[in-house]
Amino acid sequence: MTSSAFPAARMPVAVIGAGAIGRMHLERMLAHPDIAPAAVADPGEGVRAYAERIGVPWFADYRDMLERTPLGAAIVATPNHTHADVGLACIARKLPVLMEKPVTDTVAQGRTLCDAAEAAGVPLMVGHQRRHNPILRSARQLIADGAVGKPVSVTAMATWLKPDTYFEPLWRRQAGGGPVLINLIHDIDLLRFLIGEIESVQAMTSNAVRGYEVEDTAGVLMRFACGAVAVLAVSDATVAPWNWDLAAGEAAHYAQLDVNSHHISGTEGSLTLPRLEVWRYAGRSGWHEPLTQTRTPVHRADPYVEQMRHLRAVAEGRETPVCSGLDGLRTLEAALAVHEAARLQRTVVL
């Protein structure tokens, strides 16, 4: 069941999938001014008790929940390979969907899901939450205002250490469960949001540290339609602070560190993230001249909370998606191209 307008009260939203990210959404929704958790669907062990503890109706089967619960939207946080089926079930009921990244498991499934949403006139959003971070919004505006001129090169790092316990679930040791599709996909989306579309990808991956089937490290080279080139390094097997999660302070369960993880260089200046430092020449230009630095401080805000506000606004037709299904599909295509380029040892053109 669906309802199209909730003008005064908090809009009821279902969460399908109650793993770590699903519970994160539910716990933020409990105190959110715009939306409220209407139900949670997940047959997993302990989920019913968890739902009872937070006072949210529980269903083992999401299809049963969709039939019996009045909803304004749904957040899908199930395993990646189920995204297409769950999303199509929501769209068939005219229910706006916020799909956790990646939008689907494959590009073909993503196209099917996007086509279905378009045909039904139902909003499909993808949960690349960094787009809602005020740091990234400020960076996008600085670039649009010409702070760096024409973007030329980007250096991005996503390096940290995942503990051994992280790999206890089998899927995290198998192909597709590694840092390229779990973590680097966020950095790819970040760069698409700031720099534009990606034209081609080259890559190398390695599993030399743990020896699992899945990669633990990758080096990626990307060329953008504007001509800029990006070098990205990702590893979940190294002791290092240089990654967005530790640097940007988006989540309280990470200790925020005063470092940069992304460097964007252009014809008129350079920009660091997340510190938002702009480096430019004050007078004459050239490598012998002194550079000046300015920094733009922004207020911290939880991007997941803003994403939920945006979900209601999109569901009610007041805003267009910050990250649409098609946008998320393009990010997925680029992330999958990393694995393809590494496997083929050649450039993959998107």
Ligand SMILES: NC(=O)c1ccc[n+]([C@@H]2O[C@H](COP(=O)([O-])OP(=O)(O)OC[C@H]3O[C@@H](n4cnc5c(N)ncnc54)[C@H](O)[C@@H]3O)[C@@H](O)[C@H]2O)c1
Second form
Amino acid sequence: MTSSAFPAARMPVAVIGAGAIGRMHLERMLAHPDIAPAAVADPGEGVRAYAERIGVPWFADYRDMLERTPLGAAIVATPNHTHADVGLACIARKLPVLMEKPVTDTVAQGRTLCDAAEAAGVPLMVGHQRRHNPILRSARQLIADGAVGKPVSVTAMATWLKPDTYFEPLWRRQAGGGPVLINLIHDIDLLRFLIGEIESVQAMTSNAVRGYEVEDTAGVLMRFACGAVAVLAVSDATVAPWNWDLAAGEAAHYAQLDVNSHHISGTEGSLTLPRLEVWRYAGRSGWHEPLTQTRTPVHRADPYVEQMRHLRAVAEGRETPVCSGLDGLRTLEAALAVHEAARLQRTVVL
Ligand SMILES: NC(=O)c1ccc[n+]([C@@H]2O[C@H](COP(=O)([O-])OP(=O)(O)OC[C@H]3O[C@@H](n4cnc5c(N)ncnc54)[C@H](O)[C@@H]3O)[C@@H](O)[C@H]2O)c1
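Return one more block: the form predicted together with the named molecule, after the form predicted on its own shown previously.
Below: every chain and molecule of the assembly, starting with the one above.
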């Protein structure tokens, strides 16, 4: 069934995979003006009871759900290695998809998924929700307006602590389930959104704190097509406030902290995120001259809620994806290059 059958009422949307992020989506959908939770598909323990509690029809098998439920779109929030199969099943039914990031866990699968979506004329979006955050949109506008001149140097930090319980699902302890593909990928996407395409990557990873197969820490260097160079530090095993989620207060369950996580320096000035401070010379330039700081006020809004408004608009053909399948694929390529560069101990050119 196509979305045009739901012009005015809330668009019925399914959530496939009702774990941590799937439930965040469902809870927002319950109160969303544009879309409504029409079904949940997840065979996991306790999901049926959860679905009953929130009053949404439950299915163990998403194929069964797709067969039996009229839908305008689907949000796929299953583990990374299932994204390709689940996405292809939705696309085969002409169902617009918001795929949680990473779009898939391999580039080949990502290409297959993007090709299938294009061939079917079905919108495929990737859940890099930061692109819907007003702070990031303001930062992008500031850069486009010349606030930093030509971007030259970037530092980004993604350091925080995941509790032990986070690692109970096996896939989070295995290769691909760690902070590079789960978290740093958002920072990579953020930087692509602000600065443009990434040309090459160097990296080191470490699992020295937890000793799981998956990394808990990485140091990454990236060179952008525009010539800018970024230094990124990521760890989910540190007690630290310097990460976008806490600094931007990305969602209500993060205690918002008044710190910066990203610094972008250019030929004319520097920009911090998420505080949006711009540092420039008021008069003459030079490292002995005084720098002035201005701060751009920005309203705060929940990017997941805005992403849902956008999902419906894209499904109805009123907007083009802010983060398309291909965008998600390019971001994935750069994130996978982090693992590859660390493994090969050399620069990976994209
Ligand atoms: N955008 C974000 O900020 C964000 C945040 C967290 C997770 N994610 C992404 O969302 C996805 C899920 O992550 P999570 O942390 O919620 O994982 P999770 O393990 O908490 O939940 C995954 C759920 O999927 C279910 N599932 C597994 N296979 C399924 C299948 N074939 N059909 C239906 N359900 C199935 C599991 O039973 C589980 O309930 C991952 O791809 C992750 O990278 C995105």
